[in-house]
Structures are given as C-alpha cells and as structure tokens.
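In structure tokens, the next block holds one chain alone, the form predicted on its own.
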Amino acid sequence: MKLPLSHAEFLETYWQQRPLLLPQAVPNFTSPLSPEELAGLALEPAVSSRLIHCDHGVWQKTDGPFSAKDFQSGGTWTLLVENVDQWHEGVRALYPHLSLLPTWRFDDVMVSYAVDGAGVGPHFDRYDVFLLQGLGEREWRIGPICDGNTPQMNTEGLSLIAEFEPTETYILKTGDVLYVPPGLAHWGVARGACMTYSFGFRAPAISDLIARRADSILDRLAQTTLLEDGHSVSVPCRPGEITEAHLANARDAIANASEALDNLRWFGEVVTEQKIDMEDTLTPSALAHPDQAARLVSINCVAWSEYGEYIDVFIAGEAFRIPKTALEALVALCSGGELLVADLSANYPELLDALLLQGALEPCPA
C-alpha cells in the first residue's frame, strides 16, 4: 500500500485520529473477486453474510445464508461478506498490502457490494479501518468523532447515527484507499454498482488484558500469601478508618507481586484468540505426505516474543515455548508464507507440533 507520506508522519499524525485519502494506494488494482463470486460466498451456511436495504429511509438488515433471488429485488441494498480471506485465495493473496502495522492487529477482510445509490448508514466502528475501493466508485461522508454516549438509532439489529452531519467528502475510485480510525462517523453510498474491500485492524479490550494478566497473576500466587502492613500502621490512625497510608501499601503490595509473578504471556494470548473455526486444518497424518506444503489458516493466529535462546509463540489464544532456531520458518508463516510439512518436521519439530495441536495450519492450494 502506497503512501504519500513517511510510515512515521502516517502514525504520528493521522493514526487513531484523522481519516486519510490516499489516491491509487494501490496502483492499477484489478479486483480478484467479481461481484458474482462475492455473492456465490454469500449463499454459503458457512459463510457470515448480511444484506442492507433502505427503502424510503426505513434501515432493515438481513443476515445470510442467501439464495440467488434475493439479489434480485429492487431498491438500494448492500452486500457485506466477512472472512473474505479465508474463503478466497486472490484476496488471501491481499495480504502483504497490511504490512503498515502488526499482522496481529489484523482483523479481517469483508467486501461489499452495493447498487448504484446503496450504503449501510452513517455509523462509526470500534476498530480501525483501510477502505479499498475494488470496483466502481464510492462517496464517503465523514462526520465527528462518536463514543457511546453518542445518539443511535437501534434498528433491525443496525446501530446508525441518528444525527449525521458531514464535514468532509470523498470519492474513491479504484486502487483508492481511505483510512478511517476508531470512532469517526462515516457513511459510503455507491455512485453507481460498485465493490469495497474493508481491511480491519482491532485492538484489544482493556478489560480483556486486566482480566487474562490478572488470572496469569493468580495462578501463580500463593493463597497464603497475605499483605504486610510495613510501614502503614506507623501512621495514627481513628477507629475504623482506612487511611491513604493503608491503601499506599495494599496498591505497592499488588503491584509489586504483579511485577514479579508475571509470565508475559497474557497479552500474546489474548491478541491471538481466533473468532473464525480451524476445523479444515492438517492433522499429524499429513506427515506421511512429505510434500505437502503448509500454511497458517491465518496471519493473525499467530505472534510471537522473543526471549534469550528461545521463543514464546502464541498460536490462537495459547502460549508455547520453542528454540529461537525457529525464528526464520515462524516469520516466513506469519509473513503469509508457505513450508513444507516435511522440513518443518525435520528442523522444526517443537513449532509443528504446536501449530498442529492448535489447528492454525492447513494445506497450500494444489
């Protein structure tokens, strides 16, 4: 992905704070998916699919599995499929245009359709956000920066902005991406038939990280650890009163058994949790076949930190120790590159069994 400025004034200046236009970030960008193909994957049970319609400003959502006439009523609607890039190898092949950020942070890829005229409404995401424009053109209206406390309207399992006011617009043709960060209102409508790749990139809930460093925490501490009081009953104090003094401690306390009982482990785990099912995965028996190239089921099922002579991976939600001999098969994976099952067995025994236990591998495309 092309930008028109350094990778470090990108982060600076308009990550997680300003939209950014960036005209043919893609250059001479040819679609992998045609819109037939995007709706052939939305007649799939398998397959998370929604339509959009709005007919005379009523919003109405519909989620698949859909059959072919549904794609043929009148009016404005829009088809969104999520998980592109695990049901389509040319959009799978999108992948090395993400390496602005940390493959971790990558969510998915979900494409739309829309007719001439469509969107889904004015509404903000939680999550960070490169539209590329596939096919056709497409309007974008930015508005404000929202939160929760921002009115919405909660329709028909749709949350939209119910006072939306543009102050900006763009237009996005082919190979164009617009950068929108988390928060800021935005709503595309079509400009005739036209197809958008939405590159997502989610971050973690806090709570999510105080909750698995806490429970790392507790199982490594003692029950019969108690606090001690050093030098807070020093301070005089009134019957029944807590003072500054006492909750001083108790925080230095918790603090410095945090610091000390901490495995690292628990933001790896937590940033790798898979939301998709790795059930076409290779198993052990694909051992025998020593030929058979593997890659991960996704790039972000998988990260890793670096310690000493050796490697904490996180492959879906767990932790796994393995020698840092390791290091160049697992970035050449996490890279969305492809190794045969049989090298990894010989050089690299201790990452293949993890990534089979986990299920994060499957077979390379014939």
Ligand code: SIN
The other form holds:
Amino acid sequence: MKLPLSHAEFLETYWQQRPLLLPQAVPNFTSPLSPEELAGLALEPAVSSRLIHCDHGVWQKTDGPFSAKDFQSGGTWTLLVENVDQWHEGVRALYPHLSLLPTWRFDDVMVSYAVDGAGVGPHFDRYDVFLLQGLGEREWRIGPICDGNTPQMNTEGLSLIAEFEPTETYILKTGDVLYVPPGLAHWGVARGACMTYSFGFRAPAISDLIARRADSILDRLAQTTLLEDGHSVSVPCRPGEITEAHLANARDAIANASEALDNLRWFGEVVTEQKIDMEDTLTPSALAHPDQAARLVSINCVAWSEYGEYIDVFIAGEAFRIPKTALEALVALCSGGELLVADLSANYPELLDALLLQGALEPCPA
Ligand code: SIN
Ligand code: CO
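Switching from the form predicted on its own: structure of the form predicted together with this ligand?
Expanding to the full complex; the earlier chain stays at the top.
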C-alpha cells in the first residue's frame, strides 16, 4: 500500500486517531474477485456472509449461506463476505499490501458488493480498517468518533448510529484506500454497483490482556504467599483506617510478584487465538507425502518472540518453545510463504509438531 506520507508520520498522526484518504494507494488495482465469485462464496455454508437490505429507510440483515435467487431480488442491498483471504488465492495474494503493520495485528479481509445506492448504514467499528475500493465508486460519509454512549438504533441485529451527521465526504475510485480508525462513524454509499475490500486490524482488548496475564501469574504464585507489611503497618493510623502507605505497600507487592512471575507469554497467546477455523488444515498424516507443500492457514495465527537460543512461538493461542534454528522457516511461513512438509520434518520437527498440533498448516493449492 503506497502512503502519501512517511510510515512514521502515518502512525503518529493518523493511526487509531483520524481518517486518511490514500488516493491510488494500490495503483492499477484490479479486483482479484468478481461479483459472481463473491456471490459464489456466499453460497458455501462454511463461509461467513450477510446481506443487508435497506428499503424506504427500513434496514434488514440476513445471514448466509445464501442461494442464487437471494441475489436476484430487487431493492437496495449489500453482500458482505468475511475472511475472504482464507477462501480465495487472489485475495490472499494481497497480503504484501499489509506490511505496514505487524502480521499478528491483522484480522481479516472482508469483501462487499453493493448495488447502486446501497450501503450498510451509518455505524462504527471497534477495529482499524483500510477500505480499498475494488470496483466502481463509493461515497464515504464520515462523522465523529463514537463510543458506547453514542445513541444507536439496534434493529435486526444491526447497530446503526441514530443521528448521523457527516462532517466529511470522500469519493473513492478503484485503487483508492480510506483508513478509518476504531470508533469513527462512517457510511459508504455505492455510486453504481461497487466492491470494497476491508482490511481489518483488531487490537486486543486491554481487559483480555489483564485477565490472561493475571491468570498466568496466578498459575505460578503459591496461594499461601502472604502480603509482607511489616514496614507499612508501622506507620501510625486511626482505628479502621487504610492509609496511603498500606495501599502503596499492597500495590508494590502485586507489581513485584507480577514482574517476577511473568512468563511474558500472555500477549502472544491472546493475539494469535481465535484465528483458525480447523476445517481443511493439515493433519499429521500429511507427513506421509514428502512432496506436500504447506503454509499457514492465515498469516495472523502465528507470532513469535526471540529469547537467546530459543524462540517462543505462539500458535492459535498456545505457546511453544523451539530452537532458534527454525527462525528462517518461521519468518518464511509468517510472510505467507510455503515450505515442504519434508523440509520442516527433517530440519524443524519441533516447529512442525507445534503447527500440526494447533491445526495451523494447510496444504498449498496444486
Ligand atoms: C462495506 O464494505 O460496505 C462496509 C464496510 C464497513 O463499513 O466497514
Ligand atoms: Co464499517
């Protein structure tokens, strides 16, 4: 993705803060997926899809799978298909455009097709999204940053902003990208039939990080370890009083125990979980086929950290410690590359075992 400013300037000024139009961020872009192929995906039970209709101001949402006749009804509708990068090679080939950010931060590519005048209504999302215009033109109406207190209409499983006042409007043509930060009100309206690719980047919830870190510390902390408070209780206090010194002592004790018992694995576990659909992943029987090439089911289900001679590799929510000799193979896989199962088996058996155990490998298409 080409930025009209430096990477550092984008991250400092716009990322998670304000929208940015990136004209021709993907020059000469041609949609790898046709509207018919997108509709074809939405017929599959394993694919997550929805149709959103709006007729005379009445919104309606239907979940897939659909049948061909669902797309023949008139009216104003949008078809949305999630995780298209996992189902379509051409869409997966767009991964290099995501190199602005760590791979584990990426969520999925959702693709929509809208008839003239259609959109999904004014709403906000809880993730960062790059909206790439794939086909035709779309008008994006942008509003303020919203949160849980913003009045919303909850109808038919849709959460739409009740009073949407656009403050800016952008017209996107094929190859243009609009970056939308979390919480920003937006509403895309198709100008003629159009397709939009949404590259979503979901940040982990702080509450999940705290919960996971606390759980891992508690696993290693003896229940019988008591608070040492000799110094703080020597400070004079009135009957019943908890002083600042008592509180500070407890807070320091928690911080010290957390620091000492933190195995630093919780972050990698949280950011790689819930990113694999176990269907169609390789099973250990693939080892019987030495010419089988394998790749990650998706580039975001694996992350790693380097510690001396070891790597902690996080695969779909679990941590594994493997020798550092596997680093090159790991980086190749995390870049979307493919490796022979025989090569993995002969040279990086610990990595292969962990990937197979977690269902993170899939056979490469012939
Ligand atoms: C769309 O592609 O129609 C909707 C994408 C979004 O608003 O997040
Ligand atoms: Co949105």
